[in-house]
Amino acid sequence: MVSARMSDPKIWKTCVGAMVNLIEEAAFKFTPAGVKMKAMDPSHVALVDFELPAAAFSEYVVKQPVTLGINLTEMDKILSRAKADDELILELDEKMNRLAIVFKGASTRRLSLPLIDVREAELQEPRIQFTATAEILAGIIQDGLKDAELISDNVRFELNDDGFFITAEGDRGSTELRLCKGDKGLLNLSVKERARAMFNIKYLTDMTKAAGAADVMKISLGTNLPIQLDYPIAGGVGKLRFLLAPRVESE
């Protein structure tokens, strides 16, 4: 049996909206402790790691662990029908092999999504020795990426004692975003050692697209290492994490 109820559908909607930019299908593991999902994008450049504990739901009933294969593209379309004051209910229909998605507000609307076979892979999150972290307003990162996209396909992120920097260079010119200590958008900065690496702009844009401008994202960085982006979800009790491999810079 799977029955999960959320008073705020935005939590699930935002998470799916962020994931669907990178992966079309996912295997969600519903256990008595909560929901987990970990998957690589088709090119194996990016990793999505999602966890939402039972405490994040207003009601949560899962008696035995079950894995549900879901087409995220189709689920995202259904979730777009949620209204701000709706309650979201997820229910497994074992007989029909479908996941019911119920919006309960001024009326009760019930849609269903066929479950699919998704090959599960045991993915171990890489242990990366990051040398710098920062907590930054998502809107600032989004602005820096939009600027860089005008110039190049790749963008360089840097964290140092002075702050956070996004730069891009190409035949069409260059861009730079500076976020220094004391600036409102830089909420926290911890630097053991200066860190900088280059990444594909499209992947970073997809990872940050679902965030609101005022949302806080945590960036973990090391020189020429993958970048880790963490969204705080459900008041900080849940986890939505992205890892993206760096681009190799020519000397």
The other form holds:
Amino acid sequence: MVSARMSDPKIWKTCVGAMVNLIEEAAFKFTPAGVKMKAMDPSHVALVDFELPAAAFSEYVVKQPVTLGINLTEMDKILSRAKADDELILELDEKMNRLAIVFKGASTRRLSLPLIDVREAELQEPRIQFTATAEILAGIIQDGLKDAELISDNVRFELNDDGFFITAEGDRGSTELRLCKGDKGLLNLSVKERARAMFNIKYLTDMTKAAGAADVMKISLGTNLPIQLDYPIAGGVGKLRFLLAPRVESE
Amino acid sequence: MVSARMSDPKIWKTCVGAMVNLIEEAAFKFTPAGVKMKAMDPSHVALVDFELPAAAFSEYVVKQPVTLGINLTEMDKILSRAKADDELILELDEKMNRLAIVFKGASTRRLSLPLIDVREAELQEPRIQFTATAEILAGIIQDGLKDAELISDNVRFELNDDGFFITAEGDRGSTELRLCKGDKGLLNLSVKERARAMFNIKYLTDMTKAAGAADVMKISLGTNLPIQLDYPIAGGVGKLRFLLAPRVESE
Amino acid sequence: MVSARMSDPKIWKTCVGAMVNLIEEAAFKFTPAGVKMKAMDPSHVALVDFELPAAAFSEYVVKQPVTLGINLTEMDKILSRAKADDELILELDEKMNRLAIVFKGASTRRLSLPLIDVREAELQEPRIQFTATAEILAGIIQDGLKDAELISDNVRFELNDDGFFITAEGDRGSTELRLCKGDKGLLNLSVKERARAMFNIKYLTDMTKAAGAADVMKISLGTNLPIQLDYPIAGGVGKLRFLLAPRVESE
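Having seen the form predicted alone, I'd like the form predicted together with another copy of the chain now, please.
Whole complex next, starting from this chain.
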């Protein structure tokens, strides 16, 4: 039995909205402790790591661990039908082999989607020795990516003692975003060693676009290492993490 | 002579906006008592029945009955140019064989469209023995249709002693909207006998999309009978009614 | 050296936004007195005349006159990235042969675009004996053009003692906008002689669409003469003028 209830549909909606651009199918593990999901994108460049503990739900009943295979595109379409005031309920319909997503508001709407078989890869999250981290308003990151998109497919992220930098270079010009120590959008900066690496803009855009402009994201970087992006989920009790492999810089 | 004036362009705009998705050409009969129009869609599945009495206009001058053939697509485009504060005037230009639609606001804008020949069918509105009726916020109906659209082309409407139900089934899942007695969106429920029938979603969407979410629509149903939808027009003095034939349920 | 600073990015953005639909490349002359640009559209039907004196900038440093060739499409894309609260800085990067457009706000974003070679035509602005002028809310002109667009490619502008008129005729009907003396949208009317001429709607739409609905534009007309449109720029200290050749009316 699975029955999980949230007073705000936004948490689940944001998480699925952030995943759906990278992976199409996901195996959500519902256990008495909470929900987990880990997956790589088809080209194995990006990894999603999601956890929502039972405490993040207003009501959470899972007797036996169960893994639910979900088509994220379909789930995302259903979640787009949520209204801001709706209560969200996830319910396993074992007989029909479906997951029901219930929106309780002006009416009660029950949208069910078929469960699918999803091969669960045993993913070991890589241990990376990041040399710098920062907490940054998502809107700032989104702006830097949109700027860079005008002229290139790739973007360089850098954290150093001065702050956070997004730069891009192309035939049609260059872009640079500087967010310096003291700027309001930079909430925390911790630099052991200057870190910079280049990434594909489309992946970073997909990973960040579900965030609200005022959400605080945590960035972890190391020179020519993968970037780690952490969403602020359910007031800190959940985890939505993305890892993205760097592009080799030809310099 | 035809000259009809309304202080709010929205009434006429909503009516034409609701019709235009179903029928392309319409014959509006202007008589001293008011305006009438009745038409079926090209595939003869849906019927539109429209009446706006002289009292719905702030000024209404029609000496002799006259039938004006109108291309609704063109009229709808012209009405889309209305501003909320504009006064709307309809004026027959006999010399040019055109209908002038005048918007009086910051400026006076006169948009005229050519009259066309429209064959008037003698439509007898069918007498249907509905077994249940309800008054429902249009936004609720629109939500149920949008949900159902995710997974099917058809939708089942049901009225019973518990309330109003919209359900759909498909390979990609199922949807169900429940609006129960006591819910705010259900303003009136009168059930002689449980009534349910299946309809094409696209037709129902076209019929309801011109309504505001807070408008109250009246639904009349009978098992496997056509559905009748009544718009609230001009504070109740007018009539905008749709009839839609049911789909045969294969069960 | 070129370094020009404006507290409001909107002025430069509106000007470029109005030009970009007509001309793709422009040669901006930066002199100690200010910035100038004059160009014709590729089909030589329309002329743009732009001037922004040093006083329109909060800071303006140009030692030597220099002409910067700009791809307006690229510049417009960059300016679309400005936020309302950003400060805008234009800076010549001589080493890289680029113009940097800097947005200072929550972060500092520097978007640079390559300078290009633009042939400077010696354009003599024609001396036209307009017989009527008016100051009109841009929103009114935009409305009249959008109305006319429904039925024709051309539109007639007229100024006479009664006011301002936009009319169009086509197989699909006719449109007429009347803005009479005394109407709020007509701020000034000066008619030596009734003036009317026909113009291409697309050009007029391109010339006026960057204006806000409440901006006051000045129209100068003469019968079968070009139309002159003046934007209100930087509180009157700048100049953004369009001239458009008339269509020959076949009557």
